[in-house]
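One chain is shown next in structure tokens, namely the form predicted on its own.
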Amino acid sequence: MEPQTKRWKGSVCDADSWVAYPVLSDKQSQDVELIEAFAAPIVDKKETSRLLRELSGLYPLNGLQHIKRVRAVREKGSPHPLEVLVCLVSDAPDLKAVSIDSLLPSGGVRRGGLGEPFVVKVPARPALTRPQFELASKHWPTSFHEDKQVTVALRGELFSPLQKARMHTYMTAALTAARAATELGMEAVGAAVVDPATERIVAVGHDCRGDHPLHHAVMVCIDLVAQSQGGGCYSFDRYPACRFTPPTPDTSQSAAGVAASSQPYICTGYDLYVTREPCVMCAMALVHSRIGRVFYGTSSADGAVGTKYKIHSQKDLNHRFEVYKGVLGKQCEALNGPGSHIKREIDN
């Protein structure tokens, strides 16, 4: 039976009650790491170009290409307008007393135009997001190659009201499936796979571990998508809420063989909406099935796409996908409240 996509009847306020935030990689979400360096005031601005050239030759600051070597002094009344990085503290000679003479060996850099050094902290890695850039810049100026989509997503403004209305509908289908699982005594988790190109719900599934320990809602959905493409391994006929949409024949391709070859590999380019953050098994299944994006409502203690792990961003895997959390978060979280589901013992 074809999953029914309900017409959007909510108000703008309904869509404004939640925000889909991106789940970024550890590198994108970690705190700014700082390392110590020696800086010195440039007391003669005319010497700046020469000092930069000679300091770069003596102390090239390898691996810190994101750091700007010179910064302007913003304090009013400062006796010098500019400050320059001399070297990292770790690169400096082992000195009992630090001075500009001890840091610059004779014949290497002419000391004229430089004041006495002092210790500053600089960012050890280039900023990958605007929040990281803003934090890093408070310590020392750094270059930043901004990913505009990430910046907008972190503000919660990536999706338009119309897109959020559709996302609301898709997650509602997953919520309905989760409630159906509750009525059957299984975990209140539901999922829906959507083709964003056609705005069509391809499959809807829920937790079916009463029959099989591996039949998590996500696994059920992936198998249903495979069934919609002529594959699949299991039958979920006894669960009316678990269903898929039969493929629509392309009228521009009369040959059945051509039409079959044009089908995606399982979930290629599709979106998954799931009420609870997927576990490791489900996350790896999503990698294998080539899912495009994952939207989940509420986090899980063992979640593998944000909470405990971030499998979707692992560079050593052959596929990565985007993840967003918080879609209908309150409604999804309420599924796991007291009395929301009946715990069913499953024999291992």
The other form holds:
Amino acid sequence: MEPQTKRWKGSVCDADSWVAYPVLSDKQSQDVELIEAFAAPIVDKKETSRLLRELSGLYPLNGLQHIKRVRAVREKGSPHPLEVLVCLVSDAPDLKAVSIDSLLPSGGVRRGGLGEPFVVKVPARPALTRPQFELASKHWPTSFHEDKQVTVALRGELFSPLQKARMHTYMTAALTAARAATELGMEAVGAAVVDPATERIVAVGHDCRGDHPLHHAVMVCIDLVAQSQGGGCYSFDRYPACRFTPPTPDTSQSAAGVAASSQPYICTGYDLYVTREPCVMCAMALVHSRIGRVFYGTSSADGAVGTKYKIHSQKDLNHRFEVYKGVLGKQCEALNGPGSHIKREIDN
Amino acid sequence: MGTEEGRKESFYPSDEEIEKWMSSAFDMAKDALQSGEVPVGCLLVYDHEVVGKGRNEVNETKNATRHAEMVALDQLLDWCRRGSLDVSSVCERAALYVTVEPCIMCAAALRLLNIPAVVYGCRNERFGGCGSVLDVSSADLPETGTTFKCVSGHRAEEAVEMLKTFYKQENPNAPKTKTRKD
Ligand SMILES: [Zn+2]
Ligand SMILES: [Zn+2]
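Okay, that was the form predicted on its own. Show me the form predicted together with its partner chain next.
To see the whole picture, the full complex is given below, headed by that same chain.
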């Protein structure tokens, strides 16, 4: 960590004024789901390994490999030091008269060393993030294979000051384009496509809905990227803030450049910076274009990479990408400020 | 121009219209298959006239969003421009006929333009936006145009067969060209 003085003493770097947080999949961000199970005290500690072996044979807890079968009792002064999961409530043979004898039919498990059962709640799924793990552990101990990158990202600390300074530059380009769109009476949305391998801005575009109702900033950028590769199907020549950089010989050697020239998935390996969360059409256009990562400033009401859908992590789709929000969040939010609303109402 | 009683709410293609225009869409798909292109036929009809007709143009434009539906929508917009017609009043009474369920992107584009009706043949299991992967056609998205009605399953097996034939002739011959099929 840098010393606090450097972080707070003013504008060492504007990039300190925002934090980029990951937009995780529903699986990663949902609440911890619990299921009921019977646990029983282990009154004789010496019997623990035998009980574990025999219980796993009788009630294997399929699909719950993340659950630890035995836990230490937290309360001080408890007469028994350990508790063991006997079985899931749904697997119990007789729910009318539950006793340790009814749960352990003769032959399978010798009940020596076990006390009477009681109901506990255990996490139904493995934890995918540290917050999920911490919540799950409050109910019953579980194992956790931590994705360190996700943990760091959730703390808003994934990007180094140098990376943040670059991200700041790219989003500033998108913001400048968004302001140009406002001048033209279009929606205040701007976007920039960047090749992170060469740190080069490939295309910058803004909303052009005045000409074509589907020319959202992202769609404009996708076509500009196509133009930078010798394709494309529209002309944005009359909009100086919509532009692309033709590839130079050295940039075409980059991984993204090679990928782009050899196949039609033209955004492979590229990052998109966009002032507000893309709509469904634009989000799916980014899937079709195989975008690498998406960074947006602020959420939108029908947004499709966080708000209404998480198309970037949608199961069944053949391409997934990382999404981060909050880059220059305040400035992006200000684009939708009261002034721009009044302007839009007049236009309508 | 359409009849007076045909307001936006009641606009819906008749069975005869569906039969007729889907037959044209299938003819387009067959032509595409015969020339080695993605076998998807797609047309936009307004007031008994085809105002947009599309085929997949992803490879030649290097723009992965150039699906047949997007191409057809562009033609509809050009048609309105040439005839100095109001885009929204045309879109409100236009129907899309397509042999395969529109993908999530195209479904959202159809909503943004307030197209009220979509007739399609087979489901699109990989990208479908009218129920197969997501149901964009009926979702509650107040800032994304209006919902549209779907008529599905028209000659579905035939549409699937054409896609299968296309994949079969594609795969063994062209392992490296990665042609887009969606
Ligand atoms: Zn959009
Ligand atoms: Zn599509």
